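Just the one chain here, laid out as structure tokens, in the form predicted alone.
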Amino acid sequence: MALWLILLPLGAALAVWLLPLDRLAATGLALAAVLGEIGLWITTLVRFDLDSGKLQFEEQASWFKDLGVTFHLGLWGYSLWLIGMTVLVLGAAIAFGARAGRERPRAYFGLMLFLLAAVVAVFEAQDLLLFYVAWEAMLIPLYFLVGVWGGAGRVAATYKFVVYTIAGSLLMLTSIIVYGLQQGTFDMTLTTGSGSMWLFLGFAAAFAIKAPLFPFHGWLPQAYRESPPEVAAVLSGVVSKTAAYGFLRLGVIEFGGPSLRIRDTVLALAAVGLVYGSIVAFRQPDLRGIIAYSSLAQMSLITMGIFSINLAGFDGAILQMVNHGLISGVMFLLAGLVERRAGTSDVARLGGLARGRPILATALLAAGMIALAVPGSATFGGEFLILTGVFASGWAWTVVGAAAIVLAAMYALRLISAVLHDRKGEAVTDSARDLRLPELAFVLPLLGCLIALSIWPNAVASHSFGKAFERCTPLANVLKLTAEDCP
């Protein structure tokens, strides 16, 4: 199974590549290869026994024998959610190129199904290089997607991200190469832990610029703003999950010792970029900027879980990632759709948009209240549980967490407002439709996994690390901690 979740969009993408196929055909081709992409997730979450905590759904072939490297896939529980919502968010993605009308349907399309095969790959390899190769395949229809098909400054967009990604990058492989040779194997099932600080800095590097934290967002402004809609929508919702990802599995479980160590350092700037980017993003004049600084803040909040290095943070953390990724994927495409109808994304011209518009409302309005974290949501349940995490390391944390929590109510309330509610802008005219049945094809999967996570939060929050954490001494059952730091 976890091949198949690799090789059904990478073979889409290249058929879309290598076949003669018109708009209509490559379209087709590549939203059936989401489709069955996603029906190949429910297959295994259905055969995914949950509670055991092991690694499942394991394929494994050896690559480069001398150095001990292998072809190794597999399963945790934490990485089939991430796989899920990655499914969900790109088929969306692709589904709003389709209606948008990209150029170049064969290039575009071939592009985002390669980019999805790279992405689940990420969350699947059990071997460094193995990961580190899916980790820069992720590079590559990214630099043509935002350069190609971006706007204006698309770029210099691109350029920053490449420059800031590829520095990350070349730290992370340093690190590799050294842990790797240290242990004899690249296998990280093999891998018996370090504890080196500089190697645990070097993947904290990578990690820090592609989520991006505080201060290693300099990328973030542009790249959202000049991709297209839908591109924003995949780089905020998932591509940044592939690095908090790789801070929980390799930085805090490879390095667990080192984690310990820089803890509160780790969790402070976390809190910093959670405050910067809350207030930031409400003095955003655009609906791009308001959403990238969110973002900035959100992958704060879950780094802050990841780092409470405990259950209930590392539970919140992967529940907030699910979150995060359905919901700024879902405001990216609603943004798009705004701009699509009213030409612009500056609060300033907007407004007025409820009236007459129904569904655009309550998919906005619906969207904008889980985001805000409204009791009984799911986001409320995943910001809940890291507060409880980090609460162990310090009372101060939960309090810098709840103030930022406010300010998230700030500025999302204010987005709603500004496009729904205040006096109807110079760039909204009459014309404007309501949202058509293709679009809500799209939009409402998002929204309507986001309703049922806030229905039960537990299938993600209970069902990531299975019983790993039952016996007397947790930390050392996850965690690679090495003698002197095992507590």
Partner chain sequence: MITTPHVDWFALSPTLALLAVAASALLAAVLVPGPLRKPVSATVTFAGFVGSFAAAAVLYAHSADAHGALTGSLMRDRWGALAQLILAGAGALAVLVSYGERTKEHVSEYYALLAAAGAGMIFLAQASSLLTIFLGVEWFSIALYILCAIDIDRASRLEAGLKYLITGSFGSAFLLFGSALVYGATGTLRLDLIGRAVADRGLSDDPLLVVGLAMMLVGLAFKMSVAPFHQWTPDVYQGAPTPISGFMGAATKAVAFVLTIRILQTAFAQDAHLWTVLLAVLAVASLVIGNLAALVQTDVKRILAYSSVSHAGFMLMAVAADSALGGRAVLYYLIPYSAMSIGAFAVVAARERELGHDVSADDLAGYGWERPVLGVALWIFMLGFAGFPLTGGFIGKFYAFSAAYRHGWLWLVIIGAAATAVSLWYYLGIVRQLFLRSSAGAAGSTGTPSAPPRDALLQIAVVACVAITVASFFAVQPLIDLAKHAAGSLPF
The other form holds:
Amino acid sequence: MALWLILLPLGAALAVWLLPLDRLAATGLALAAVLGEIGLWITTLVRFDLDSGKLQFEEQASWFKDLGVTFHLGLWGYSLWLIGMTVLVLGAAIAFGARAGRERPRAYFGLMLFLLAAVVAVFEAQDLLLFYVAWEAMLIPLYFLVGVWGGAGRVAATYKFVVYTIAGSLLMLTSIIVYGLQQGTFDMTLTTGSGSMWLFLGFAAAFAIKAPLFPFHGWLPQAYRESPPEVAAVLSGVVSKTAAYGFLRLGVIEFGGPSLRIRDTVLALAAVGLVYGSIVAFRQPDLRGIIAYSSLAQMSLITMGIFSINLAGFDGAILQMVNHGLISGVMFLLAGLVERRAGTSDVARLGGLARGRPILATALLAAGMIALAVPGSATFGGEFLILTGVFASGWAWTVVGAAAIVLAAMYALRLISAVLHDRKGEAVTDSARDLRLPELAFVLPLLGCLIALSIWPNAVASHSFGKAFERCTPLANVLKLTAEDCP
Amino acid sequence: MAGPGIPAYLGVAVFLFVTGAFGVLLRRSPLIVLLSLEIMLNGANLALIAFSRHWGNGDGQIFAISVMAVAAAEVVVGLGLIVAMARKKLNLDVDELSSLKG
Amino acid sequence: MITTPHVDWFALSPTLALLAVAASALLAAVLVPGPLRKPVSATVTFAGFVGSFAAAAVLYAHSADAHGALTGSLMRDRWGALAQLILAGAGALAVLVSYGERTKEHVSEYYALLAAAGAGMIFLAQASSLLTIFLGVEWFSIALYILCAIDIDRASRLEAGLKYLITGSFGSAFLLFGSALVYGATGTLRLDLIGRAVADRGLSDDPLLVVGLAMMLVGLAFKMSVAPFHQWTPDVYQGAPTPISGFMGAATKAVAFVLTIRILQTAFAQDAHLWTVLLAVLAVASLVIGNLAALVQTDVKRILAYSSVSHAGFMLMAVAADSALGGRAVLYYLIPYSAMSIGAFAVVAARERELGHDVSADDLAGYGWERPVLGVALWIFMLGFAGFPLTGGFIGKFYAFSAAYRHGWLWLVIIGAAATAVSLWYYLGIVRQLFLRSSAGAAGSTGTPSAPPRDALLQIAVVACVAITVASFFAVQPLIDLAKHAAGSLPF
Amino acid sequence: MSLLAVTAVGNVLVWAVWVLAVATCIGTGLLVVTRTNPFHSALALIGNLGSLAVLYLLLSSEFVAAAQVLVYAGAVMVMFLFVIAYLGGKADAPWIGGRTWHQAASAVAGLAILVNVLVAIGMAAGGSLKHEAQLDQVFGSPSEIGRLFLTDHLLAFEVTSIVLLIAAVGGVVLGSHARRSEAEDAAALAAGEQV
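Given the form predicted alone above, I would also like to look at the protein as it appears in the form predicted together with the partner chain.
Below: every chain and molecule of the assembly, starting with the one above.
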């Protein structure tokens, strides 16, 4: 099952590339593949034992034995939820691309499907080298998606993005080689953790850049602005989550000791990022900028959850990763839809979009409300859990986190009111139509999932790790888990 | 052995080799560069013969004779190139092999 | 009464197949009427490389126990046989790429010399005495000198040929003098006997031996195009016919590395404490110089030439590790690397034939959309050179890094990673030209020359190279098994 | 063994010959790389080859000495002289041109090699090179060389012939007039230039 989740989009990507399809057929094939992938994920979810907390749907094949590298795939509870989010957001993005009628459709859809396969592979990889492979594989389609289909400054944006990420990746590769050879195996279910700060920092560099975490976010504004909207949605919604996932799976779990030692530094950086991102988001002149910097803030919050290094923080981080993935996805897509109508995402030239466009207004409002974490929303649950977790490390962190929620409310409300309610902007013409049915078809599922999560956040929060980790690795010691906790 | 010992011959060999190397590195006329290469090979040959005498086995002499043949082969190709270039009226100057810059 | 030694014809079969082919192609120059010359000689040469490949495969299967042949001039072992497989494969691909080259003169001679160069390399992969090594090096080098300049109408070809001849012979002279000193220190030409003499007589610090080793390494470094002995590489790669540049990039490098490891491990195992350090330094020099120089190039062939210098650095890392893992790493590395090298030059050759002049990076603008097969292939080769996952280049680098780390050289791994980061700049620069720019605004494409008919053979070769590049990523275990048995025949 | 080495007088004679040969060898070697006119360089090389042949004789390698004279002086040098005559012995300034740092680096590297190897030989002279082997009767004789080439070094013998064959092919290829250059020559003639 885990393997098919990768092979289906990969196979579809190859089919789109290699078969001489016209635009319609390529679009159809891509959408069918996405729907199939969603179906596959639902099947997996149904057959997944959410309470066990064990690695499930394992697939293993030898790759090269002399260095102990295997094709090892598997799903933890949290991977499953992240994959679900990925599949939904990428599905919506592909549908957006289909609706937007991207040039060179075969290349475009192939790359999107390839990206889907790569991200799923990141979440499923249980081997360090395989993880790295999937991690780098994500970069290949992103390079082209931003570079070919992006806006005017796309080439510079692509270069910046790629240079930043590769720098991090190569540090991670060095760490992976050293760690794997030290351990005698690259299988992440067999490694026993390490206390080396240098190794940890190697991994952390890659994740901090890709998340991004303050002060490694230099590539972010350009990349998010110059990408096509659906790619920005994927970048901020999905790709950034692979970094958070990496922090959790390879940073904290494998390197419990170094994580603890560096915890306060990371928390401080995250706190700065949180406040900084929120304030800059508030001051951004365009929709994309607001969402981009809010994404920086949210990733900082998620990092705080992870580096609280306790189960509450982890659960909150996972929940918030899913939440933010969906929100960010839906926001960027809505921003894209607004741009398609108004030709700009400049907030000053927008406004008054609500009048006569009730569906668009409702969708944006709903997403905005969840984004600002109104009590009762899924994000509220996530943030609450994170703050609970961080509280254990010191009440001051919680104060910063709580302050950030207020800041989040500021930028979210500004966005909503500026776009929907202000006086009519010059870029908004009467001919700008409301959301069409096909557009709703990819916005609604994301919103629906967010609402469902708002009703039952525990679906994710309580079923990510189970009662304890199956692997009583150094993290178990860090968390003071007792022998009974370890099955 | 009558006369000077093996090390003396080796000294000459090294001197020849290095002289040839200087010629290859510093001279610009391809003809002289080719001649300098011959000097280098001859230096090596002298060393081979001297060592052959030292060990009293013929391997070094065999090697030296093979080197002579190879040197002849190199000269054939090198001179062929030089003549072909001269026919094209190219400037025969190693440092200014015009379009190619190091 | 002279009793001639027993000749192991089987061990020589990969070489002899190609020699026969070279002779046939030469005859074709005289006997076959003009228009048929090219197809006949190309077909024969291709068949020769395939035959040589098959012979090497059988040889590999039947050479589990390494032993000398022909009074120790040759080693019949899997190390050589696997190298021969790579070389023969590279040669076959080079024939396919060459076929579309629009030369009017010396067509049969071209293929004859290609076969002869291949034969020399394949011979050299087995050579195991200082004498046969020197002769093998000269054998393939002289054939390559002529091949570089075979298009005697073009000044750049002649200049490349002469430059290659001078630097090549200069390097050979060092190899020769080094060999002489080693012979002087040990009294024998056979690598295995040298190794034994060094061990038995405690010669590892003998001044003659050490200086001889150093000079031999300098000579070999010229052939491996390791910095700072690489200066000829960009000029020659640029000036030579493009298919030959690809063949040189792949095969010369392969045979030079295979030979270097054989010499070091068989004869100089006792001196490992000296040459490991030296090679590590050379590796760093190659990585730094190759990558930095590539950054400022505009001609694609020069970029690829400097890239080959930097790849020599990566492979040297594995050689310097002085371990069976390092040996495996080099042999594995060479497989995707050879494919990528020949494939990349093939795409450049295709573009060159369309344009009618040398290909600069700007000439590739939008090429990926224009010619998707070649464009995507070049993209994959660039990713492979850069060591991106999903290509064998990644695994190769991973192995090389692992070998260096196992040797305890973490700093070398870090330098390697940094070099990789730098190299991405120019590899991705080419990818950017291919896909991120449109051909309309590109300089040089004004007045598009009439596009020649698509070259099916070249495309087949390129697709084969892509297949090898990608397949070697997934099929690591079988290839590593091959390499493991091959490395097993050297006394690591 | 050479007859010269039998007596004490012979020994003095050997020394004298040796000094003469070495002086010629070094002197002509220097001349080869320093002359501006390739013709002079080539003549100096002939002298160099001759003096080397004498040294080979002193080292009891009669056959190699003969081959040196026949192959080098007789064949290779003739080729050189033909080509130089064909090209008109164009002179060039010996040490001018090229990048200065390049020359400096070459000089340093060359001197380093010289010093290195000399030191190595010096060290070996006191050690491993102290006692040379006793020679048997056949050492260096044509029959011995022939035997070695047909037994131990059979492969090298064959390979040498292949290398020569390839070079011959190269000579033919590079020496042949291409049609286009003939046409160019004709055009140049028509334009009244000297070819």
